[in-house]
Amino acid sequence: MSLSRPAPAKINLGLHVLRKRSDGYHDVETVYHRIGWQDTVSVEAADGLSMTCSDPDLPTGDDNLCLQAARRLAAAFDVDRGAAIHLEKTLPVGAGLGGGSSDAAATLRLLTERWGLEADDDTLMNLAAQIGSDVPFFLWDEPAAYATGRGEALESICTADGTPFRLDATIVLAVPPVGMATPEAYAMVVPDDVDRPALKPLVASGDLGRWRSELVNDFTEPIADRYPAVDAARNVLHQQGADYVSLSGSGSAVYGLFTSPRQAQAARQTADREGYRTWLGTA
């Protein structure tokens, strides 16, 4: 019997690259937020560990995060059984949407169930952090999280009344035909940890006017400067009346937040005509 699980994308609400660390990573500050665009991961019983993917261009060897997740989980619990993993790939690669990390997190959850493991959340979170900096977020129960460290240290983010923060807007994603490797993106950014606005309360305010003037992703300008298609995607969403526009993560995807669903639909149609890969939905 096959087990399957959705692997949703995320966007970043602000992203500050603060400083270079001695281990080669960077300290960052960001807010992750899940959205409705997703891959699907499934697993079946098998003699060994293997992986297939609907996208023939996506490597399915040992470098794939799903297989890395499976091997780390098996090693941690001394599992001698296998699994056949299949990834139905929908999310674009190198777009800053966390697709590979989400796929890995879904694999951890599925194989914990398939193999009947008694794995608590702390154990899975520790394994996730070893796989990738934003993998732990995709095991997080709430729709959003404030993240520090290299992105793996998570805290709840709540509104003024104490409820978990959730975006109240229609999201339009425009993805240019540009894939960004994370090391390439970080090489473009000059770290800055001086006089940065307090990101957690800024995002929790939900004030899109403040966001337009204060909420910044440090990767946006250098990536848009190097890749005209990214800058053009920003311009399309601005011209169509988005209330807030930003790059997601360190990738090429640009998102716009719209308080008007009708404007959002028109923006998506325009971005489609311009040749971008698009998605419209809610968080």
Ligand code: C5P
The other form holds:
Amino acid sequence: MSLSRPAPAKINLGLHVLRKRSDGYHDVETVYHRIGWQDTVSVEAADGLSMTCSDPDLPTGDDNLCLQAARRLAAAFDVDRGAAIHLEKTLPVGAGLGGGSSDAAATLRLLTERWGLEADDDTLMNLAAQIGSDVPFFLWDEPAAYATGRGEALESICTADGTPFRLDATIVLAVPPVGMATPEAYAMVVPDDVDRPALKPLVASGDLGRWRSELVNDFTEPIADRYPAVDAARNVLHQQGADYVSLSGSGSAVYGLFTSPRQAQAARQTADREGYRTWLGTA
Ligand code: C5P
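Now that the form predicted on its own has been shown, please provide the structure of the form predicted in complex with cytidine-5'-monophosphate (C5P).
After this comes the whole thing, all chains and molecules, with the earlier chain placed first.
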């Protein structure tokens, strides 16, 4: 019998690249927010570990994060059984939406169940952080998390009444045909940890007017300067009346937040016509 689960994407609400670290990573702070666009991962019992994917262009070798997740989990719990993993790939690759990381987190959850492991949350979070900086977020239960360190140290983010923060705008994504490699994107940013606005309360305010003037993803300007298609995607969403526009992660996906669902629909249609891969939905 096959087990399956969704692997949703994330967007970043603000992203400060604070400083370069001696281990080659950067200290960052950001808020991750899950959205309703997703891949689906399924696993079946099998002799060895293997993987297939609906997208023939996606490598399914040892570098694939699903297989890395499976290997790390098997090693941590001395598992000698295998699994056949299948990935139904919907999310764009190299877009800053965390698709590969989310697939890895879904694989950890599925194989924990399939192999009947007694894995506590801390152990899974540690394994997740070894796979990639944003993998732990995809094991997080709440819709959003404030992240520090290299993006793996997570805290709840709550509104003034103490409930978990959740975006209530309509989201339109415009994904330019540019695949971004994260290390190269980091090389384009000058780290800055002086006088940054306090990100967590700024995001928790949910005030899109404040976000417009204060909430910054440090990758947005350098990536838009370097890639005209990213800049153009940003302009389309602005011109179509988005209340807030930003790059997600290190790109190349650009998102617009709309308080008017009707305007969001119109913006999506325009972005479609201009040749972007698009998605419209809520968080
Ligand atoms: O953690 P992850 O595997 O996603 O990181 C990929 C690459 O992105 C790292 O090897 C590093 O070059 C860069 N990175 C960084 N600082 C971070 C996260 C990633 O410099 N906080």
